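Only one chain is included here, represented as structure tokens and corresponding to the form predicted on its own.
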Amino acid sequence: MSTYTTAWKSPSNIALVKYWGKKPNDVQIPSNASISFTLNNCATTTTLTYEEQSTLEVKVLLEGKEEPSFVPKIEQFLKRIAHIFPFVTTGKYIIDTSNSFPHSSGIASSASGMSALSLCICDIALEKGLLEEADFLQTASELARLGSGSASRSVYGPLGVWGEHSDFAGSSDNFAIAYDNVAEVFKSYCDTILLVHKGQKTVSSTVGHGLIDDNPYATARFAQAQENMTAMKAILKSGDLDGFINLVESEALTLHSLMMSSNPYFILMKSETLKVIEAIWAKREKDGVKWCFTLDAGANVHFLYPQADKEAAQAFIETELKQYCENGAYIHDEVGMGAKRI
């Protein structure tokens, strides 16, 4: 019997062109391609201790406290990846994980968490001689996708692309790829997450994805997203900030309009979310700043601005936007370079 211990820190990510909806009869295959900024400060750190044994035993610690509710999802994940690494369905797992941000509040904790765990499992496979170093990140991305679709993108930086698209060479529905064919301004972009609501979401992303199957606008949305991927590629390469603002904000509002037109319908935004958006719009109209917002599947607002505007943008947060955050809380972040072994 052998025991393995490994640890990874993996970031969250924020999609610029959104993934919302999965192909029917497939496991975690997206209905459209997506592209995201990889974050730097919002991350999950996971230490995995794996001991070989004939049965499966899983223990999960979150912030040092045992969380039995996470065990079924981890066991389901291990079964999903067994066709890649059969050894995972037996053994004793102790998964000790912590986040640098509030869990389940719309900052893609499943993305950072599942990618960190997948990287740890790939480390064990590497030690067992079941994986080549050259295939490490792609395999980790594929494993992560089977746990949480957006997790596939968190393996890489500064951006990640997931979903097959003819304009992105090497792109795949099965795993994400790193993407860095972008203007310098986007390689150091800032993202301050305004924590409008730090509690758990009323509707999980898993449930939300399922509801789009019967959404009357789904087919048009999937086609729109593919077209927006093409447009975003050109915007990122040229450094077109006006084009970036228009497309990113449109994608954010489209995501939430899909939620509001689902059956049953639901709203994850709060009144403060709208107040933040309106304040950003007013500032841009008044002073011509190149600042914008995007939203993930939650109430919190990702406030995006170039590194060159950092001082002014963060002053604006203090004077105008902070008042709409729960207990005045926010997290300053920026584009990062992906996961790290620790």
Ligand code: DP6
Given for the second form:
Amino acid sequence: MSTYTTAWKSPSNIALVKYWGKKPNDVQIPSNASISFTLNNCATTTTLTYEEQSTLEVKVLLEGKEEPSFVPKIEQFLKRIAHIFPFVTTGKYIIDTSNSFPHSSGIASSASGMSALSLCICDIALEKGLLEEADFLQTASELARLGSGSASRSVYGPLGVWGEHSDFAGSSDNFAIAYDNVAEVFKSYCDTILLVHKGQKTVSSTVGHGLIDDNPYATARFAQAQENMTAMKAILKSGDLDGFINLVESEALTLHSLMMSSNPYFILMKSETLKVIEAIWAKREKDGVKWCFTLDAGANVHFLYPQADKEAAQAFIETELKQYCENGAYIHDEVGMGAKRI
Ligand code: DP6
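Let's compare: the form predicted on its own is above, so bring in the form predicted in complex with this ligand.
Now the complete complex, all chains and molecules, led by this one.
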């Protein structure tokens, strides 16, 4: 093997119980466990061409255009995973990557991008005889975690669990595991991402994670997240939509309250974020619908609803929510089954 090409399509994911905070003095170890829906439509497709050589050379193409600004991050990632696969410190890597969602949509591509790249690297390791097929996904998830924590969960569907938790057998801080012990309704849940603000975030997730170390509420938050994982497990299994709404929205607002109580404090929500939340609450109050929201580390709103309500919920987006989206933009997505080799 001197030159080898492979390609993977890996989705984004949206956390229900959030990862916010890493253990100090460790590399990418979460302070609490987290669980997410794997998405289906928002994905990164990466083609990796690898050539054996004695030095390291990285070239990144984004949507077909050379993107030198990505190279330092990729090189740092390769160094970080070198204890697992020492071969990655040398070689020529041409990483041709494209996202199904617009670059400027404010949707983070680190989860889908890092998982797609990690899966490609595992293919090289497989080809070199350094990895067994049986360990493939777990190793890819571990590499992805070292690139971006939430990326560890994107490898599998319909849900992913990352972080050690006694109620989730096999769970680990080092990699995510697939999770499907859930009622049917959650295996096809819909998530429309309302793009209320497409610009760059003012504070990156990585910086935000770091700020939690000095947050006075950190210890209580980490304990609460572990308890919420236990509660979420029961809710997902029983299909309790009221319990789901309550816990998912609380997790989203808690995440943002942690940002507001950091030093320096910051706010990633925009006024339209709150308007969307209020519109969803008013609709629920008025019509008793089982629709709710969650947020990631940004201003966009993930609007969650059961597949059976798709038509009505999407009509509601058109008439009530779209007005708060930048240029009326949103992306319909739903729970998916994880990454695919292409
Ligand atoms: C709010 O995985 O993007 O989306 O590990 O530093 O790359 P790094 O951070 P990242 O953080 C994601 C935070 C979150 C919650 C979540 O996905 O669990």
